[in-house]
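Just one chain is shown here, as structure tokens, and it is the form predicted on its own.
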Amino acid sequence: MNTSHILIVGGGTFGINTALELRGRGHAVTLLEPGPVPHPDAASTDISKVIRMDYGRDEFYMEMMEESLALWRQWNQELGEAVFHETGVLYFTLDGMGPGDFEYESYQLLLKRGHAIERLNSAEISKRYPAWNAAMYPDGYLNPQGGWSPSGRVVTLLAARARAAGVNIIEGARFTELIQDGKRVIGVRTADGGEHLADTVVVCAGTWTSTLLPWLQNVIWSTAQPVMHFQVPAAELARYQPPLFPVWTADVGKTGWYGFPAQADGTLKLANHGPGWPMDPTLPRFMPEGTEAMFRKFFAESLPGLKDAPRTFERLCFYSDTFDGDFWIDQDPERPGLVVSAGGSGHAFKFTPLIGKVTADVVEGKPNKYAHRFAWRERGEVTAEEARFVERK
């Protein structure tokens, strides 16, 4: 397509990367963000996100992550600081790895694709990762490819890069409605009464997507997931940092538990990637009662040295969940001029270097080898991401 003016709604991971990519292709790009960039309530505004290539039997996402990992390593050079800490990722299981389990299927697919991984038993876990109660976990593996990224910092760096490239980022511009000429979308109105016209509008609103575009509520909705930070004593810090304590999951397909190494100031993040709680992202956010007790129970059983660690922070991470766990990146078939790029479903951040490329190809009507998986679709059988829904009924 010829160069045009493109309006992007939302400045999180999806939005900022789409803006950068489209600007690099010669388009004039304006990005509207209801708060600052990064927005404090955005899912990507966090101290860390897991960068993993393990996806159960889903070879599509593993292949996509192989490409993404190379780009993350490239960004470490280009951005002038570490935005990908490649600690490796541990996968523990409570009952041993077996067919159908997320870990077993990931392990087999990694081997099939030629990746070097290390199988671990309780004795190895106890020896190499002493903070863990290895008796709980008889089986697992280490994938040395993977780690974590300081996600909020990444959005900040990419926003600076976008501004330098000529993207017009307007903060404090809250979407109220689409402007249409018949069925065709030609712009957006904002809460201050402003009208922003464009050739194409791209909604990258994360968990707020189905609030802004209510006709999507049957296929995309908001789900809140708990995140807490704990303080590791300085004397114990090395025990909870790589190589003794890399990024990890603890039978994540059944329990949802995953976490990160302690940072230099002793902050250790623990989170749950599970069914979560349906919540309205526009209402005040509150942690459900009993959540900290659930976290402490996990520590007491699996990481006993942390069972009394002070809690220093908590937040709800709001996912933009699709019914099938796949992203939603496509032209709206009923509204020419509107593209939706959302539906991260709690596992999109690791694809940050690719999301903008996929979305830009969709905007321009160009072929993209990943876009078919994220196309507009009717609600059907739940086939959600295996790391999260192995035991979901």
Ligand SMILES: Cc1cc2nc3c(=O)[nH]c(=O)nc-3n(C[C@H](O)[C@H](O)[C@H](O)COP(=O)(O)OP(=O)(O)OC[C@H]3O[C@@H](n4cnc5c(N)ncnc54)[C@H](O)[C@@H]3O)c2cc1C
The other form holds:
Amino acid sequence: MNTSHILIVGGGTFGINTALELRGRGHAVTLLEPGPVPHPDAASTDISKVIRMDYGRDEFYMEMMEESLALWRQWNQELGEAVFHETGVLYFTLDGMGPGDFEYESYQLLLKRGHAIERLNSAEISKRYPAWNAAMYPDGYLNPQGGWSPSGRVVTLLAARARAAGVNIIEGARFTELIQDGKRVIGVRTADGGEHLADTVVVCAGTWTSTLLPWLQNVIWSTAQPVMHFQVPAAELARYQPPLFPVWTADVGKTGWYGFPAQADGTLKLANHGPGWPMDPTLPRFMPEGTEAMFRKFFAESLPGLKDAPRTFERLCFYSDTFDGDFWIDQDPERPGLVVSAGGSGHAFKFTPLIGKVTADVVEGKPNKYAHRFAWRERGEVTAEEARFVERK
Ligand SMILES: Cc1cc2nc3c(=O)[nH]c(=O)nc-3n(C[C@H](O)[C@H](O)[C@H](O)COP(=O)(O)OP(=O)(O)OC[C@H]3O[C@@H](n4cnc5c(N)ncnc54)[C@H](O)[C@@H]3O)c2cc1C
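What I would like now is the form predicted together with this ligand, since the data block earlier showed the form predicted on its own; can you produce it?
Once more the chain from above appears, this time first in line as the rest of the complex follows.
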């Protein structure tokens, strides 16, 4: 097989896993990243991300997660520490689950695919998960498969693996423009005036991708999402940790709310998988007025024990949103030598074990059973993955 020199722009989970996979296939690989890997502003850099296989009616992503889950469990053995905490995931609903609901459709598809899950009602929720105001949630289910991953730590571990495998990671290198010979992309320039030539350039710049490649702005854009951490008192920690408090979603398709068990130091993360705010990721980030009040209102209603918990951290983290919520992994049809791998749309981290493989197959022009869904495409109806709380036609 022909090997070549491949240049990757961006050291988040897309970039690092693509680098690892291509290096493993014998290519020479260089990765450019403006900051440290992991970069503090990167979407992949966080204390926790949800790992779930529940995708409403979307059997494609459920199947892709069935394969990813097995790899996550394998990584727990291989990487020498827990990178996937399989706490199970709770799916609560504000009304009885019904056709068309994210939870109902996920539940039906899980049963159809032979997965063991437990239906829950308020009485069960109250008994098993005492921190919750169970009266709010008459229905739902527990999927024992799934949980959370310390995403920033995962990127650190995989970057170390990449370096050990011979990937040349250059920190402090900011892509500014492509170098082209006619239509063909033959390298990139960086802010320090450097030129980096390669046989193929793979842009994995997450939410910054359509800023760097403006012809994508009609199909990929940046959306800011709020994340907050609160401090759970040590005396109450067990109440907010598994088995009493696994990863959860609270009618997420209609509210956006989801969250995590408290960490060992009492840090509890709350976030919203909702419409967010369109913002330019290159500009200073300010949390919109009233956001904390919105978070505390959720606590007051659903997790009353946390309504006055001290907030210890807040952050705007950016989705690389595609118009349809599917990732964007393909060769640029107008620019031979350029591959784009981005568009995580707020739900790609859980596929980390497969993202690098899909991208590497695209780079090498090899068939991949998932790649068709991420191929270059015309803008169509604007929508999002089924768990996301957005306006739908
Ligand atoms: C608030 C929030 C919550 C999320 N929760 C979940 C979840 O629970 N489960 C889940 O599966 N997914 C979740 N996601 C989605 C997931 O985090 C992303 O889809 C994924 O991490 C994207 O990875 P990436 O490598 O494409 O982007 P990033 O991790 O953002 O990496 C892009 C990299 O490109 C670099 N870069 C930028 N500009 C340049 C340049 N000019 N030159 C070189 N490099 C550059 C950046 O510094 C950065 O390191 C969430 C995302 C957010 C924002």
